[in-house]
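In the form predicted alone, a lone chain appears below as structure tokens.
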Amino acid sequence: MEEKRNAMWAYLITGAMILISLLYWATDVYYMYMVIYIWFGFAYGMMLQYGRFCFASASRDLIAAGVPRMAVGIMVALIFFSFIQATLESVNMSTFHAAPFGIHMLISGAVFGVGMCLAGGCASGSLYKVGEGNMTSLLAVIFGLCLGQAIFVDTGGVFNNLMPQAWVDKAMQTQAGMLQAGINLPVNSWFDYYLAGYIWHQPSFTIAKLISGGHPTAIHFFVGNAFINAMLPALIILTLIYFFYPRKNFMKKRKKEMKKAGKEPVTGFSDEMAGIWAMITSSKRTSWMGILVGITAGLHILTMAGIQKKFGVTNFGALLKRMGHFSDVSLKGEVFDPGYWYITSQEGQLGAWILEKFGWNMHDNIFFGFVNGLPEPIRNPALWMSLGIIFGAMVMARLSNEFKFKLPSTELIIWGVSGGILMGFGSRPSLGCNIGGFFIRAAGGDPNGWGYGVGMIGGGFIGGTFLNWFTERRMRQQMADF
């Protein structure tokens, strides 16, 4: 009955994102770029419920538990997603940005470490996780990432008082330079000065234009993005994981077989090989998921970027304005549209967008005025994308029998909120999360990618600590008491 019941869930479901799906395309064509981001955001969700993918629940089990089953199946993500980055960009089909370079990103990792360890998942994680009916995540989602991100980059006051003098002096003079241009650009918020001031006046690179001086080829793309910044730190991570997790273990286990076949129980370069294969396909579900995470993210790009040159555009803003919705964009005429899978952006539009409601003008800031814009939440197509992850793992949890409505404790509460909030501070100053910040970049070719990896793995271990001094804490004096 229960198995029923679910199925029913998952058709339903299914079947009103369809509907949804036709509303728009009868609405106008153009509506089929957001259309795109729905379904894809659908796959997504679907991949990381049944693979179980989570940058919290790798870093956590990895530190905690010696568990590097998760941490495996990101890697074997990041290569697959490398190569075919590398090939879409030989073709010009690539919608992938560098970010600005900088220290920021190691900084801005760790905070998001340390939130996603709190939150109990990372930013995609806790997407997938509300799917699934955990209340915990859907308190980190809005508390955190819609509403704590919204507000964060919105803050002056005091705490503008605490830029360093360089970024305001640069920033007055790119916001005078703008003015001259036409463009009023808004400089009110800690947040503008640290754009205008500092993050603009960054270099932002990839490995293929650094050995190519600038002027990339085919090679370049495989040889520096693909081979040298992913592949290559992908196959020491998953070296080191083995070595220091499961080598042990599987070692013993491989001198017993030799022994019982009557062999010399002596190990050799093949059977590192064999081990670190072991470690790779001992959760075929995880690393199959990592293998189709990666084909489908190369998938949505070139799907992006087929469609933006079909409609004869680089952002979604332009077509909203062909529909007459000038109000959703910002002064540079676009919306925030990545091109390819990104989390947090859009969750701190849709806060932004309740906040207004609520007489907060979120329009008077560098990050939403000038730069994302505010569409309404049915016409944010990046939005549709974490809502279709929403929807995705939806219905996998349903088909699987996963799916459980889960209210928080007080406890949890309090973890799901600050995570939420530390996840979304330390999303905003990278302009990037474990997908965008970590992920997406570092299969890209550019190094931020994995200064953010760094810190995020360095703030994992961090929360992680505290998680569990404060669960045996708790527990001693339970026993205590007791």
The other form holds:
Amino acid sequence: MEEKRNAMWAYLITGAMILISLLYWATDVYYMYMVIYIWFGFAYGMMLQYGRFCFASASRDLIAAGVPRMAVGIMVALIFFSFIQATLESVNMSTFHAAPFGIHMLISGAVFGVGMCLAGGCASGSLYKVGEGNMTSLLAVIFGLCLGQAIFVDTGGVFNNLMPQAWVDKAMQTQAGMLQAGINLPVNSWFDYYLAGYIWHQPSFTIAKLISGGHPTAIHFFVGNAFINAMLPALIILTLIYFFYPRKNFMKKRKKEMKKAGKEPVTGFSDEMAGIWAMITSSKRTSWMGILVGITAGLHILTMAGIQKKFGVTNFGALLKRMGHFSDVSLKGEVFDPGYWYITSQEGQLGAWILEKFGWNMHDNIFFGFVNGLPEPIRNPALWMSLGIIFGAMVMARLSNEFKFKLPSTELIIWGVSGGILMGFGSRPSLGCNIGGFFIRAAGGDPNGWGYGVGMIGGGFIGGTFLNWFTERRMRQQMADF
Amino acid sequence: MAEMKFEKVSDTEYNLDVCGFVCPHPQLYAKKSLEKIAEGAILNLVFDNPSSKETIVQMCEAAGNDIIESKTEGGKIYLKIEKG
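Given the form predicted alone above, what does the protein look like in the form predicted in complex with the partner chain?
Now the full complex is given, and it begins with the chain already shown.
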């Protein structure tokens, strides 16, 4: 009975998504651009839920529970995705762009890392868990990723005094320069000074560009971006995880088997390789999804590049203007449209849109007013990708009878909201989260991705240690009654 | 509403209910409960966070604990674990 009801819900949700897509297509063919985001989001959601794919569990489960499953899955995904990214770059069909380089990535990653541990899921993980019916994750998304981010980028007043004078001066110079070109750059919040005074003056590069002297070809994309920046670090991390975690038990078992077979219990290189392979395949569900996520993320880039070429645009804002929706776009005439898998900026836009309904002016800052725009949610392409993730995960959870509507307790409300806010804050200075800040960039040859990744692991360690202490304390309280 | 309950049923059997909790609480409470009970004792674990199951299963395999019963009912996952 329960299975039938769940299957019916899965069909209903999928049917509703198809209907929404058809309505968009019937309204204007340009909305097919947005429909691509919906369905890639849907596919990500299904895969994330099936593979229990969460970046928070990668560091936290490794540190707190000694389980490497997720860290391994992410490295597998990274290896596959980097290869596809290099292929797409080679044929000029990539929408990837490197981010401004700097220490801000490490700091931002650390804040995000603590947040994802407390919230119980990373940015993408929280979305798929909402699809499983988890309302704690919904709180993390609403208060942290949506409202938290929007407030963070628009905060000014006394907080502006925290910005270094050099950034303020540079931002003022940038504003004056743009005014001469006829653009009135809104510089009001602390984040405006950060962007115009620091971020915009940082270098952006990929390893391929670095080793080719600025003119990369296919060999530079494969060797520099894919191999040096993604595959090699991923293989080193996999080896380190193996040595510090499952190796001891694996070798113990191996030697036992050798003794049983009457052989001398001496292990060699082939046994080490077998151990690494056993670690990778120990959770087939996660590893398979790692491969699929990597391939899908690559296909997503290819499809976005294709439709951009078809419509002759590089940003959905141009299509919104063609359809007459001028108030949706920023001063640059654009909206947030990454062209690949990305979380957080679109949630920030939703938060800003909500706050504007309560009278807060969210157009008077660079992030929304000049760069990303504030489209109506029904015309926000990246937001539809996030909704796609939620609904894709919901369908998968229903099909596997794992959907359960769960209301949070007071304790979980505190975890969810505090963790979500830290995730929101930790994804803005880096202009991305575990996906846009780490996964996409590391695979695309941008060394910034590893800056963020190392920060996330550090933050994960702090968050994991804190949770370890907290749960230990709880257990002792419960055991006092025994 | 979520509230963690760790109960002693007998000298060799314990119940741990972590329904309503999200990651990483179910796996952390399961790990700590297993650390605190004696070898050969049984832990009846119930939780409803699907993502935790993979981690708990791997955690048990690595530590040599046997999952002697596993079922999913009404969105809840029940594991009977014998400490090895």
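What we label the rigid core is the largest C-alpha set whose atoms superpose within 1.5 Å from one form to the other. These numbers were taken from a predicted model, which means no experiment stands behind them. Numbering follows the first chain given and starts at 1.
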(Q) If I superpose the two forms on their rigid core, does the C-alpha of M8 end up displaced by 2 Å or more between these two forms? (A) no
